[in-house]
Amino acid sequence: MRDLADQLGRLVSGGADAVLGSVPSALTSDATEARGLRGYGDAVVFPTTTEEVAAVTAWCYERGVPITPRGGGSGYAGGAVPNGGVVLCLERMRRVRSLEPLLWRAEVEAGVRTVDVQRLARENGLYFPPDPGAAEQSQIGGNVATNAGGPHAFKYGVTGAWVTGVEAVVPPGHVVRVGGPVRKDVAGYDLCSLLVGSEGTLGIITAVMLRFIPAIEARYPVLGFYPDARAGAAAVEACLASGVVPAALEYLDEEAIEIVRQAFPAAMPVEPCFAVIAEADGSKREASDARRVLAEALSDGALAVEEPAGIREIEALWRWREGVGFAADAVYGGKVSEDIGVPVDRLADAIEGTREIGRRRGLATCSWGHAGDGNLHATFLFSREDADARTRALAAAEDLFELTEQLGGTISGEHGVGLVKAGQLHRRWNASAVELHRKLKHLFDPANLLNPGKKAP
């Protein structure tokens, strides 16, 4: 593939140093590697400008070469796993194009890491609420492309709620800018929202315009422990009925608790238990008052209720919560974890249903996630060396999608469809709506070269 690399090298400023003639194994997978998902490609390109992305796209489109855009590779749906052709890595596009703290806004390129966007806001007295996992690795372009969520999406919304504009390259190599700094705009179709969450199948996001809010003064979490999922789900509904809007409303089921029990930074009931975390935020007085209400809502039926007080204790609690997925990885070395979403009043049904599917398939299970959103990380555990167990785990995921459909839910609350859930859109939409997805894909990408096999049917 040396000739291919040489031709691509003429399109980017780094020349041969910005192109790899073969795709290293680290770029043929993402966070789905534990389930055995790995792709292949013919070359890797590292553009540094939007114009270079457009040039590479035009070159590929003229020759019928597939393109897989790639950010930090932290996705759980296989969206960055290549199906041949060119892997377009955006990690060198790291410029902050503009920052206007007094107007609460910025424009950053796709390769800026999530943690750096959060830090940029914080250092200017502002707050960027989206907090998907792997903030040190994930990039803002990938977060926008998947419309990533996180614990604080309950109050503040997913990533797309903070995007006011998008710059993207669309086939056969045109640069478009949609949205912008205006607060209201109904002059055309909402193309910005269409590109958000499109997983690189309609266009390659090269820069995003973001909005911030003033920094939050105080955050006070409350943690309740319950004997089972039914009691925990009732506590979640009690929080919703309390009149307070929690900044986050999370849960860990009994099996997840056992996986991370030893790492818990405070006291915990010795018996198996289900945990709910609710966080109040605002001014110190507002957060303190709201915490009292949430603590009361969580107390009914609880084995124990904890209210971490100091900054260190609060930070330790959230580090513990953020580590659940990594701890689940370490149990057997492999996992199939699906981000299903159900109506919040069906949360206990989904948790118990996940457990029953695991029993039926002979697999250990656990689940945790964003209780207030009804968004579960329903997880089946297996050894990477056990091919039969992996097959059973993938079959369990199919069972889970069927359960989700029965509960009136969605196959993906925040990770996206990617390769993992390809062909499953019919579980969320009727035939006419699925056909609209096909037509939109064809309109933007008639040759089906942008991230082929992902998102759209």
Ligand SMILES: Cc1cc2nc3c(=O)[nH]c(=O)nc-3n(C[C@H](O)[C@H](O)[C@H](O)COP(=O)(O)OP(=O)(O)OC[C@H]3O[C@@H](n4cnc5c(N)ncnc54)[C@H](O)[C@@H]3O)c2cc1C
Second form
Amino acid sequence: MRDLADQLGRLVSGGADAVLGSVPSALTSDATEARGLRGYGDAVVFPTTTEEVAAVTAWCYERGVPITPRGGGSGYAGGAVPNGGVVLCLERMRRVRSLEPLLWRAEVEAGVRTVDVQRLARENGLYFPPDPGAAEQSQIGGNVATNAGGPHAFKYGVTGAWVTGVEAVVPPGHVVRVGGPVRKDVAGYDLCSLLVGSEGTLGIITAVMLRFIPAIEARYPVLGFYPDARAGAAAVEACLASGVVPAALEYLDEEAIEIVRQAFPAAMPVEPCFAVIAEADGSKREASDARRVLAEALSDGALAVEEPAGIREIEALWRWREGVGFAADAVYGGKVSEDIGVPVDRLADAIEGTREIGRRRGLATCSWGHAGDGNLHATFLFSREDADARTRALAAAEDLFELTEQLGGTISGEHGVGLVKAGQLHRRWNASAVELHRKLKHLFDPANLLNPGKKAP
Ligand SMILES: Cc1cc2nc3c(=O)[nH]c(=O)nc-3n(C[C@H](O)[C@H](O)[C@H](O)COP(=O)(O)OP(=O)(O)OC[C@H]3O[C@@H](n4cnc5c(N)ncnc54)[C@H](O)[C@@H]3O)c2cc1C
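What would you give as the form predicted together with the ligand, now that the form predicted on its own is on the page?
Full complex below, order starting with the chain above.
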């Protein structure tokens, strides 16, 4: 596709390597690779300014060429897996446009990595709470496009809660700026929230306005270990009833614990167990008081309760928790992991149901996730060489969505719909609401060229 690349090359600065005439394999997949998902495309473009994004979009729109916006490629829904056309990579748009620490706010371009936004806040005495697990790889534009969560979303909310404005290019190539540093604004529809979580199907996010809060002085996690999921889920509810709002409230089921047991940085019971992690935060005194209450709430029915002390132990604990997904990848090489969300009082049903589906389909399972949010990473494991097991894992995911519907939950709590759950919106919304999604998509993108085949029907 040299011709396509030559023409795109005239629209962007950045030299010969700002456009590629073929799509390298690293850009035809995302974190769904472990389930065997791979797309195809005709060219890649790396714009460095919003005007270049607008020019590329206009050029593609005039010629009927599909566009796949791509951030860090860490998505678990196949949203950045191209369906032909142009892969538009935001990684060269990484300027911090403004930073006002005393007003707790910044405007950054879409390609700034998540970890760099977190660092920017930290180095200025501030805190940016969204903490999705692939922070070294993901970009803030991708986080906003997926409305990413993370462990601390329980107390602080998901990425969208920290976005006050968005700059985006919408078809057929117009730049819009919605929201901004105004704290209250009801003039018009909430277009900013509409673009948040739109997974690159309504617009290409080029910059975001973010809010921060003053840095948190202390974080004290507490761990409870339980004989099974029922006892663990009861402990999660006891934490909620305690009156303290934990900053994070996480769990690992018995199978997930076995996968990462060897790497656990402290002591844990030798028998199979289910773990709950609750973190208290605030000033040193607040966090210490809250830890005491949470430890008491977690102790009922527990095999053991641990309170890691010292910054090193606490950091090691969170690194261990972040490593669960990678460790699950390594068991057999393949996995289908779904991020369902259920009402928190149905958590044990969802965990046990995942296990039961795996048993029926002849697959090993494990699950872990954001217990307080009722958000599970329900995972079916298989060997990549075993095509039959992969088919069974995909069927198991369908069973899981059915179970989720029965439990009054959602097919995606944080990764989005993307390609892997396209066509499943009816499981979450009634026919009229699905139709509204279709109309919205058509309004923004009448030729269906922006990330076609993803999210909306
Ligand atoms: C180890 C691991 C841990 C993870 N942990 C979490 C977690 O805790 N919570 C969570 O929510 N997710 C998690 N994820 C999933 C993933 O990191 C998030 O979905 C993340 O927000 C994706 O960002 P990205 O920049 O990699 O986006 P990509 O994967 O590149 O893209 C994701 C979607 O956003 C669109 N997109 C990307 N950039 C833009 C843009 N600038 N404008 C418009 N659309 C865009 C793409 O088209 C695609 O639809 C994890 C993934 C891994 C691999």
